[in-house]
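To begin, one chain is listed below as structure tokens, in the form predicted on its own.
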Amino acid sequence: MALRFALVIEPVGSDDSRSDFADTFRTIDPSAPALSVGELSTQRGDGIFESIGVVDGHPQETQAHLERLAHSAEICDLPAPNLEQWRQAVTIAAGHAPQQGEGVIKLILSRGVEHGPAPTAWVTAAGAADNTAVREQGVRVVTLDRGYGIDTPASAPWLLLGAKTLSYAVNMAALREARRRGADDAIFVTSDGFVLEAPTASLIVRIDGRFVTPAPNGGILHGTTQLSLFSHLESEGFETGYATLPTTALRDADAAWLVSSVRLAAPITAIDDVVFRVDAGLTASMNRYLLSPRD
């Protein structure tokens, strides 16, 4: 996915009240070095993202995405982010991604460099992977412990549990892992027994025709497309709700999905060898939904 656009951002403070923070950003060549050797992004994985998915050119649930990007700043104790200056940089960086097909969007705010300016933040926009095989045919999954029991977030804030960070490198050795054990894809449970979510993406389940996601109360992050799907579906005349899910609870669904920004709605077809049965045409009709100008 190589990118095809970089946008660098001088943060402002979220109660600058311009209209235009044109002056506040620097294009600079996607393929050149950029960052200071210094800088706690990478040095310590210190800062914060958000994937934003592009249809033809439209970015997907921005607003979502951006009020998700603060509340995960906030958990972090980074400078509360401006939105506005962020919504422009985002729209200058659609202009960017592929006009046709899919694209996808990426912010990313640091902590900046250690022992100087802070904090640093840049855009990226770049095609997206070619989904339509796992968006038609399905993932197989397992379930990994995450290493923490359902009430550990609420006791241990310091672990920045339900903050999207840039701090991947345990969720990309799961998705290494599950691929290890014959899958695709993996589920995230907790020691005590209870259902999160995936590496990189949210899980619905539908029991009893009714479409459920674990509550955002085991350090869970809240879905953007998650909570877009819901409201669709409610619109479409199905119940959806949110629940504590022990893992017991897997085997009473007859139908699940991971969902993301870019991958959209992929049916899982077995958790841990048990098969699940795919509701193709619920599945085509989700992303087509998931497909069509959403902000």
The other form holds:
Protein chains: 2
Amino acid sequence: MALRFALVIEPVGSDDSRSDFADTFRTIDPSAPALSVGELSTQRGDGIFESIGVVDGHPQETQAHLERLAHSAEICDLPAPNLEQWRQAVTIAAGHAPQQGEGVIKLILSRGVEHGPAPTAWVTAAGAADNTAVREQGVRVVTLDRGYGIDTPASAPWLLLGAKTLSYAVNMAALREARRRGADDAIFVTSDGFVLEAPTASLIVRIDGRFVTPAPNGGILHGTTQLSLFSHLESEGFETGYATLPTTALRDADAAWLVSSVRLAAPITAIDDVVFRVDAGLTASMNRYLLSPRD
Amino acid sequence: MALRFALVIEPVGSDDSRSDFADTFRTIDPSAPALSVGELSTQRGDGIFESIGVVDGHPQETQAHLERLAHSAEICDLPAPNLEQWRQAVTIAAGHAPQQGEGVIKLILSRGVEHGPAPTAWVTAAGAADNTAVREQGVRVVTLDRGYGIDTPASAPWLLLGAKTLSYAVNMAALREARRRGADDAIFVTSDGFVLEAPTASLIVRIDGRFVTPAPNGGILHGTTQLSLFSHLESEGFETGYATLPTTALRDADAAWLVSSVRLAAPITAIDDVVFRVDAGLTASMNRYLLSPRD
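Please give the other form, namely the form predicted in complex with another copy of the chain, since only the form predicted on its own has been shown so far.
Expanding to the full complex; the earlier chain stays at the top.
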């Protein structure tokens, strides 16, 4: 969906404790030229981002997204973001997202203009695509090798595997490969046979009545939607947990979902040649929760 | 160095055979806002690039860079670039690079604005940093795990390992890690112990009088400077070749260089704890060749 709003942020230090950051914000026309060609985000995908779901004007789980932004900044040696400044920018952007129905707010923190003095940053707001059908009918997915061993992320932090960086070309290529294979989405697996995550979503499987997601071990983004959904499932009396999941464990699951901030819970109908039954009642209940205001 | 010139290109089909593409070019102020925040290059590092060295106004090895741009486009499912259009843009940019001394022209082809109709593209020109000292005194390098096995690129093309994409955050993080370790640059190695390339350069080693570079097997960019230098070395009577080089082979080398389009040939003084003698005479001769007009 076309961008409805964009706000350029002049990033301040994380220790700046002023109460109002309005004078560090500048609203721009989201379709007008705004960034110079010297931007490192555009030259080298050198920056980080977050996508926040918006429901009826309410940004979902803002705090969790801000904390992940800070975590990504640390991994990428970017200056620590001032979370209160970003929170105020999110609040303004939310006022320009659709006030009825769904939207998305994106936060972007770039290393800045090459040889420039400081990072650049901006926030956008847009309406979200209608995901009703995919939440009900689900997605077919294929597994794709992410190329790494399960132990690689911990020993090679320069691979930035736990950060949500702007260097997303591989994630996009994996989605194209999935579609070439007649599927809707992909699940990355390690080269030594463990399940990771989807290019733009977390994986949750149900095994023996327990909801399990691959353990975030540095190679997986800790999913904000997965975290929120696990706390909901626990409050409903379900058992949840993290595990190092071999791909063979997928055959033991009786249901699976891809969950993310905007598409929310999409039931999986097949992983490669393993077919899953969609638990329609539970999936609908998950999405009702995810569409309720969450902080 | 600050950008001196920027040209926005309206990409045309590869079969467009008009003789003059001037009306598809638009000169812009390189430091002014030019790209919208919806640009996929900036949102997802979703695009490709080339950096062409310029000496006394002459762009070096333009054809090899254009061919690699086309190869990267193919890997990334981008529309095939019209190479004659890009060549004309390079010629114009070269006229705005320094006409005495060294410069750099960058070509960028982005997937375009999200939900937009077409790719976006631009070319920039700038002066180059003074690399005289590093060409004489050389660089200390450390090896860093690239995380992949040697056979991964061929079996997982969605990892885009043979393409020069804008998703360069890992390359930049590797350079920061090298500096943290007290080195000047890095050499990526596979997780199963083979030598690849530097984050922004190719590696050439001399073993028993023969010049060898790691075989481009899908996981390594085919270096335009390495190719050019090999043909020069062959014309001087030296033997050159490609090999699958285990990291242990580095101990058999008596000299090594990182070569790239702008820094040219930088002799390596150490790889981890293995010290190399700089062959000053040969290195100077390499750089004299690389600074001569090349097509």
